[in-house]
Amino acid sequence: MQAWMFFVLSRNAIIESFHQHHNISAVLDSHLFSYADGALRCESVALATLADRFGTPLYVTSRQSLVGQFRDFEAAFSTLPHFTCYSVKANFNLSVIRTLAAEGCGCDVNSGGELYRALRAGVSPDRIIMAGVGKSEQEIEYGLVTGVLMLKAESVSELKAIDRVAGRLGKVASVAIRINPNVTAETHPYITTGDSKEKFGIDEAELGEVFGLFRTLPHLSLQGLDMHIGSQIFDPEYYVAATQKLLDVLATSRLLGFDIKWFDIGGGFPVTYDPQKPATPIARFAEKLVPMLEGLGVTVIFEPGRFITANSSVLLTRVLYRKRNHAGKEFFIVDAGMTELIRPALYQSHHEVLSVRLHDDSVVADVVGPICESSDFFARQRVIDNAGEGDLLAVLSSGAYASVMGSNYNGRLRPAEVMVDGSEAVLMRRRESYEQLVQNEV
């Protein structure tokens, strides 16, 4: 059999192979997405009903598994006086974050769009951060206007801003400060945050001036200090070194007079997309975190998004084509592509795909989208399900930087989105139409 080749297994050598070499029954019973009847369900509705009645592409997202995996977070922390802010990024749909707020979660919003929208899923604004390397003056007045908790400042100049913003309206600003710990965290370059190299978070090396600017600013105030060192990170001991530095911080500033009510040690705690290199659990985090934040006098605050959301959602996608190539190549066209799920073609990423019907055999295959470029693909040479054309796929992990970073490129229409709670499914945004695709345009 040459390497090339297309090659065919026995149901039981892929059920084997899934349980032995990729585990993926309990990727997917962890978050509620499980086969029954060789069909696969998001808790107790089949997939492939969802589907017929909201058509494809399609987001699914479990509510139990959202649920969920904020409690478990929740548990892990929960003897330390702190406070949760669901990082809005990740996934920005509004029942998305009425969920999550319903189970008194806060929300850390990064642009003026954010904060509109968890203002209009119900956030009050006491229980929003506000973030962001580049606000504008615009936002930084919504901020203000709104009453958010707190606007997390990155700059000198940021600061400078603010005061001038806050002094028009005659307030005074609640304020944390972004320290840049200078923590290079082993995950993908595009997602590291705390190095010195990247834009994000004031250099150490400016704190003198940044806390003397609030001894000469009148509309600031002092409010907490934040990290942030990535995504994805599976090694605690980087947040271990990152904190010991924000500690180091924190020594200072109340040695200078300043009373810190809030420690923001930001997210990026990792979770599982190939489930041959499962994520480390939470409870180790914390394990190593709970002992330095413990007995401080302050709130901690956690910002996780990917954490929360990731597993809780599937892409659902049809097979429009099968192809094979000269060279013996086998292709599965599906109707999803990079502007419904970019991961893949930005980061390189891993994303589990199954079919939602289980066949009885498998080919090696690349999937890969409809969309007018070579990067549109959900996976490269993957052991997949010998689906036929029309058959259904699950792109698993979609729940995080998916569906918030889609686009309409090639006149794309953006898909619909559904949660399902139990034996029950609602549309949580309706399927883009064509007159949508131009009614700014003029």
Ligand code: LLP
The other form holds:
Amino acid sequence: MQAWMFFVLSRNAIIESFHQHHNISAVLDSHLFSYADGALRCESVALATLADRFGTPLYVTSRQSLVGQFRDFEAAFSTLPHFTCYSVKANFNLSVIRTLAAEGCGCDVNSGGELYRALRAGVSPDRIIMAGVGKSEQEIEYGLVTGVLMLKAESVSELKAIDRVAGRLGKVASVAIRINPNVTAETHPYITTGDSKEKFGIDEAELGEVFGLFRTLPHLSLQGLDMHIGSQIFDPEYYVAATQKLLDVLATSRLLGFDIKWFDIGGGFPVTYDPQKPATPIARFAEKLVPMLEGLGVTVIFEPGRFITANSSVLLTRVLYRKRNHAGKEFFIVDAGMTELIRPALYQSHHEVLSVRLHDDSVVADVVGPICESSDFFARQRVIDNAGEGDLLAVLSSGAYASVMGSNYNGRLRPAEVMVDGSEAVLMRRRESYEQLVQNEV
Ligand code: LLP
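Moving from the form predicted alone to the form predicted together with the named molecule:
Then the entire complex follows, led off by the chain already shown.
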């Protein structure tokens, strides 16, 4: 077959699959992101209006979607005594944290900086748990002085450091130990964390020594058991296997006389990025996990991040240029790039790209950014509405691990962020200025 024939055939196949599966409701909540009169809107605000008002690139978050996701999560586990700590690493904008905290969630933070953010958002320290495989002594001190609910320790050396710092402060530290359950969940290798090849958590073989430390070190109090097996995990059986291991550790801790209050099974619950790969509903996880976790005499902690925020935001970007190369390949060159959403480059992840204004025809094209890296793309060989230069595109599922993983590479300015609530839109982060790019240089 000649190359052009292959191209036409595969293009037709892609277009067909586009028409069969191109269904916004499969990815985003269709009530909150929808087309009205051929134009995409968030709640009842047209995205084009937001681009005019705030410029592009722009992260647009639906407040109702955030709240709805949190409530869906809570409903799934409502029969269980539990405490949901939103993992702020997914999206740590103060307004996002504040919105969720007002709904009753606590926070899981991974550093001093995230702790600062949660506190600045008004979250009470006794509703914050602190993770991190490499907490510095300053971060440990910050957590202890603030009075967080507990520090989740990941090694023997860290436990000794926590004891040392707590001793210096004249405190007893409330601690959970993060177990590495050695369960390899099927997900992208960069986001699996519960496998013994990974740096995370304390190995089963070390537990004897760890329990011993709680007997000998006077400034440590064992309050919780913890795990987190990875992210974007579709099969509940991985949670079942890891939870079983954590239950075994609970039994051992009790035999040794420890009074465990918190049983933290982490985050990692999946969302749909690609309509052809729909995420397992949260209820399926609850069906398997609730019976295992009932009646244990502990409070179960969950740490969802992505589940709450991923599909609550889009990244709004403007087409700068259209270009077609000698091989007939089409490009949309847009004003956002890997500095605003690195997930396609880092994890080969799929993000739907929609034209903000509906067109009658479509093309097969790559959607690429302005950064000088070949990995700077949002979509490759994708069927897209035949939008023109100056038109707007929305990159979906940009609410988790997007803005927070952003950078100033290539001298890029971090975009503005807005939150929509009904017919209102408020700025929740200003666009960066050139002056801010150099403000710390002396
Ligand atoms: N708890 C702990 C201890 C974690 O390390 C994480 C995520 C979470 C909770 C929340 O996981 P989630 O529910 O959001 O899956 N940048 C990657 C994801 C890295 C996740 C790191 N840890 C991505 O864009 O896919």
